[in-house]
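In the block that follows, a single chain appears as structure tokens, in the form predicted on its own.
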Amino acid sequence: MSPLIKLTSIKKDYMIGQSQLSVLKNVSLSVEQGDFISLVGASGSGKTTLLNIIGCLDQASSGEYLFETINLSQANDKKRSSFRSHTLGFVFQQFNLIPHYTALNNVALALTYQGISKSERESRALCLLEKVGLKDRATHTPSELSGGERQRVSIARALVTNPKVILADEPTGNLDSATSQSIIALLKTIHNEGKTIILVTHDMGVAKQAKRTIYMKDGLIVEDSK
């Protein structure tokens, strides 16, 4: 059975003035359906850049990226954007919620571009808010929610399109330890329901909650616990 995601010899370089900075150096990685992976490493190790390439938020300088049978290595912006919105769900450290939208509208927004009626969007969003324990906070804006509640809203938003993969970049980075544990518990529940999750973290306590831990250093994978 082919992997869900296959990266082969991925490199990512940036030009800083006249100098070339190599952030990823020949990274190869296979992700199976149902994996729960944590990417760990020091700041500058390349873990967020790798996540961004998997998420089609950035494009590799060279190498091949296959998602099932789709070759995303040379895909244009339109194809990458469509793939992103239909196949992936994102959870960010800074939550990235729209301040003047309610929790319900923040979650439903992800469905706006899929031709789904307003009533159906709101129904699905409310179901997801209930799933993450926030049905009674649906009409609240982000400023009226705690950090943990905001992250639960962002997880509901990530799930509402029924993506194949959830990509989480430091999802507990702005949360206290007790709230972090509740967010990781929620992600584990989602994983146990069949979702593939790739998580970037600097917190080894969080990393060890995943099924598989990949250690990065200086743009290379140095250890994979699979």
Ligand SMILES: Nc1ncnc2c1ncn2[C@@H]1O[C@H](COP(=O)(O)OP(=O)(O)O)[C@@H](O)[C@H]1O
Second form
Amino acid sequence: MSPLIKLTSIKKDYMIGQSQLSVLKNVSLSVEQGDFISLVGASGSGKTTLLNIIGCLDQASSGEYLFETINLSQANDKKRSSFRSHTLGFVFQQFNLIPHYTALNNVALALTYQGISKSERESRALCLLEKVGLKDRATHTPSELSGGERQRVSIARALVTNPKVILADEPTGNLDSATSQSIIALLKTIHNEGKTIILVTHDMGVAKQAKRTIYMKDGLIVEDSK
Ligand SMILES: Nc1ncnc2c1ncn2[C@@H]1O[C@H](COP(=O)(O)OP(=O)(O)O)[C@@H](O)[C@H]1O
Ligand SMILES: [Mg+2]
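Can you give me the structure for the form predicted in complex with the ligand, which would complement the form predicted on its own we have just seen?
Below: every chain and molecule of the assembly, starting with the one above.
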């Protein structure tokens, strides 16, 4: 079977004054449909940069990015943002929820550009909140929720568009260890239901729970447990 995602010789450089900083040096990676990958490595090793390139939030300096048959290497902003909102779901360390929106509205908002009615958006959002165990918190705003609950809302938001891939950057970075474990358990359930997940973490205990662990060091993949 051909891979879902195929990165070939991805490089990312920044110019800092006159000198060039190579953040990704030569990264090639294939992600299969149904993979559950953890990207692990020291702070500054390039994990977020790589995830953001996969997520079309950032663009490589060179190399090729194929998603199924779609070549995203040279895609313009419009194509990349449309691809992003239809195909990918994001989970961030800082949750990135809208403070004055309820949990329900935070989740339903992700469906705004899908051309469906408000009542359907809300019923789908409620269904996802139920899935993450927060049906009875639907009318709460983020400040009325615990950290773990906020992260569950953001996982519901990531799933509500039924994306092909979930990209999670340090999703347990702001949570205590018991809460982290419950979030990882939720991601495992989502993976077992068939979703492809790529998780960035610097926590080996979290990383080990994925099906496949990729180790990054200084802008390179140095080991892949595949
Ligand atoms: N916009 C930027 N401009 C310059 N350097 C950057 C930029 N973004 C990231 N970097 C540098 O790239 C390196 C990798 O960063 P990052 O991908 O965030 O690492 P990680 O997520 O593994 O901690 C770091 O040295 C960081 O300072
Ligand atoms: Mg990072």
